[in-house]
Amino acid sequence: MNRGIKRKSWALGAAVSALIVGIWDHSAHALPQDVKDDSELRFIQIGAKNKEERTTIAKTGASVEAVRSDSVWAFANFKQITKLHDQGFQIIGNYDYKTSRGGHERLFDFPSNDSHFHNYNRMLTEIRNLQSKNPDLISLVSIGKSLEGRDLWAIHFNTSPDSLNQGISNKPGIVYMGNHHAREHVSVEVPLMYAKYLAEHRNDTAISQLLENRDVWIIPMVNPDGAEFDVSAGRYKWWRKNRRDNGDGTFGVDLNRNYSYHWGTEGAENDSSAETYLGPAPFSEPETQAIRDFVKSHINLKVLLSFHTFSELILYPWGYSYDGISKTEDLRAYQKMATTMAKWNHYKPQQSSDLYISTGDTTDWAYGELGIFSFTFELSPSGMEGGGFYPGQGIIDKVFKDNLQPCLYLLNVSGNPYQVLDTGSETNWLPNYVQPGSQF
């Protein structure tokens, strides 16, 4: 996850409650007896009342994943837990979680009851089939390779043969991307389903008009190495980062802390064992280099949407500062777009740093350095009671349907994002079955 959950208090469900193994003995820094070393991650509940306290927690290197009105849930190792205790934070609960810290293992697949999710090869088969059925509309472009040599595939929609062949267009552009974080598999499914939707509805009047006048890019899997590793033993490993061997017994860089805008300031961690490890330098990772080079080379891009899980949030810059966007017109446009999209998916719209300070993320970089209107969607579920990172394949269709209207809305306004400041702009193009507030 890139941020947290709605700040309103939510009850942990019975399924999660059954997994809480007891109250942490924070007075003695006690670890459960099965912890073998200081680097082993635990999923813990920490008392925290506001964004300043949440930011302090994040500064220890703990990865905040869920936010309640009075606490957060976070991944942390023993060193980080000790820091939290020393700073006066109360460790309220301990989730019985373990993760492998070793090297890459032989590839397997998703657990059988989640077989509808796409691993790398199934994703590639899916997009190849889509392209073969729509060769006049879709091309597949490798924008680079991952650390382990997997192609980072982008699905390109354009009605111009020259644009498809060259990968460059003068039409206003938009890019959707998923899976910066390995364990966030739902964030792969939504852009994949959206690509299929656009292809299958290409002859619908409204969709046809949008495709005729836009340059559309969809990158479903930014972190294929991490995503494969997360399911590499037929079970989930709760893996977040890429698979960089850090040379000190730890693995992985948090790709969504590796972008250059305010990189290295508070909101990411220099400790390589941390879930939010920012890497040795901005854009040190081939995956973020590929996104950087792709976005910077497509100067027609007006909007960027990065899918994450979980929390049901619509987030916009800034993440690096509690201050709002200084350009009034841009802030108004961001707020209008966010609140309009929230009518459809019923997520909470807010500035990213209202959760806590984070730096080096995709959306701050895209807007701060390139002026692209950029959003992060934290997809469903809303919390751990809904399954957290692993909600089961039954949620996929609902999450896509909840977010189809916002995706189409951004596709429309990518022609000129400032048009949203005109009254009625959110409804004047949508077909009847995609009106604000309509349900599937």
Ligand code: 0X9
The other form holds:
Amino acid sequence: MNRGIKRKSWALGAAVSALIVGIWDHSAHALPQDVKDDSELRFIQIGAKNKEERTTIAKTGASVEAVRSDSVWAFANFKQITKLHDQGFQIIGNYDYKTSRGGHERLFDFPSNDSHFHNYNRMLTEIRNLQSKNPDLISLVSIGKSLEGRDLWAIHFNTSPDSLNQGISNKPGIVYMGNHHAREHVSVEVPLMYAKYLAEHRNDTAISQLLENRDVWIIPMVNPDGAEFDVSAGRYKWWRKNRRDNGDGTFGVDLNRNYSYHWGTEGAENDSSAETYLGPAPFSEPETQAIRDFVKSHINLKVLLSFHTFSELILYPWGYSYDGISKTEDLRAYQKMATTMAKWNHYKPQQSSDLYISTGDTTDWAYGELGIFSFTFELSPSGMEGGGFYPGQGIIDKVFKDNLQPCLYLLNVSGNPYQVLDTGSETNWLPNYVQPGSQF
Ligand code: 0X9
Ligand code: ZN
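Having seen the form predicted on its own, please provide the structure of the form predicted in complex with N~2~-sulfamoyl-L-arginine.
Time for the whole complex; same chain goes first.
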């Protein structure tokens, strides 16, 4: 570890529109004249009422991005949409993301009206500033390099100079990470603001006690290549995966399908053009390898939180199966933690597979292989109405405030997660401003 610091306008339009209005002649399966490329993705709303239907949708290779009680929003290509249609699913609507927000030309950075978001360099400047202001509390550690060679930066908080130097601590540890998915930029901002918050409030009684007794790691950008690519053209590209050249004209592996636990068994796609492409092997990607090696080498880690967007959900294992966690004590602890955190951010706590089954995600691996209590937060907005992946910079402060208390709570309980099973334990350490239901 180093220390220190797709082309023409919608070609599918005619075919997909025909499907959407229900007049597609699927007996012929012929593509209209203007459809030259069936990998073009559409963002569509599909009727689906329960997790079984959502899993069937995910199995076609469509990537389900938002779940409502009667439908889901998903990315799907022509083949997948046809399959869905053949299986009797109703395609209710579609969203033309090419004419949506973010059309303000600013190459290699966020559109000007979203300039509060951090691209890789601005993120790096921010965390370097933080470190230089707090050299006795923070060190910056590169836990590896992305495929395109960008350092994957971790912000390490520890009050012991030795631990800070060595990057290893005996204190109970927690790791927060963001941006496994490129376009989920709010998932970078929240851990970044949280790091700033911890540094700026290091002398507050509760925060200083927590920092004194814990080992804290924050990795705000797990997928910098994807995040940079997403903002490279002066408009958002709606990119999800990393930037692996798959060698067949397609790019990207879904990092949240590339972890090894039950890798590739269900809810991940073998088709390299798919949004949820699992990669050629578990941990085939440098980004997931770096997370694996980091987590495995820090045996003090008790809790992991991976930020994603969007939908306002608190998810816990399993994602690979509808089966619940079999260790009753763990399940009860997970449920207690999830429902407690939901009191603050008002997100919906649920088992990951209640959303849909998928394999190879971070949290199934960290819990399944290493026993670390691991959560996925699907941050705001709650749906497409709120802007989906691109809600605008105006949302950032609120999302951070909604999630500060859950983050601090997890920091506290990482001392011994099983303690949450003791009655009243969720509030007995908290200062007034972080009591459940209270405002920041
Ligand atoms: O599908 C994902 O990777 C996550 N949702 S997102 O919209 N951010 O892509 C959810 C992962 C939850 N895990 C499982 N359902 N296994
Ligand atoms: Zn995601």
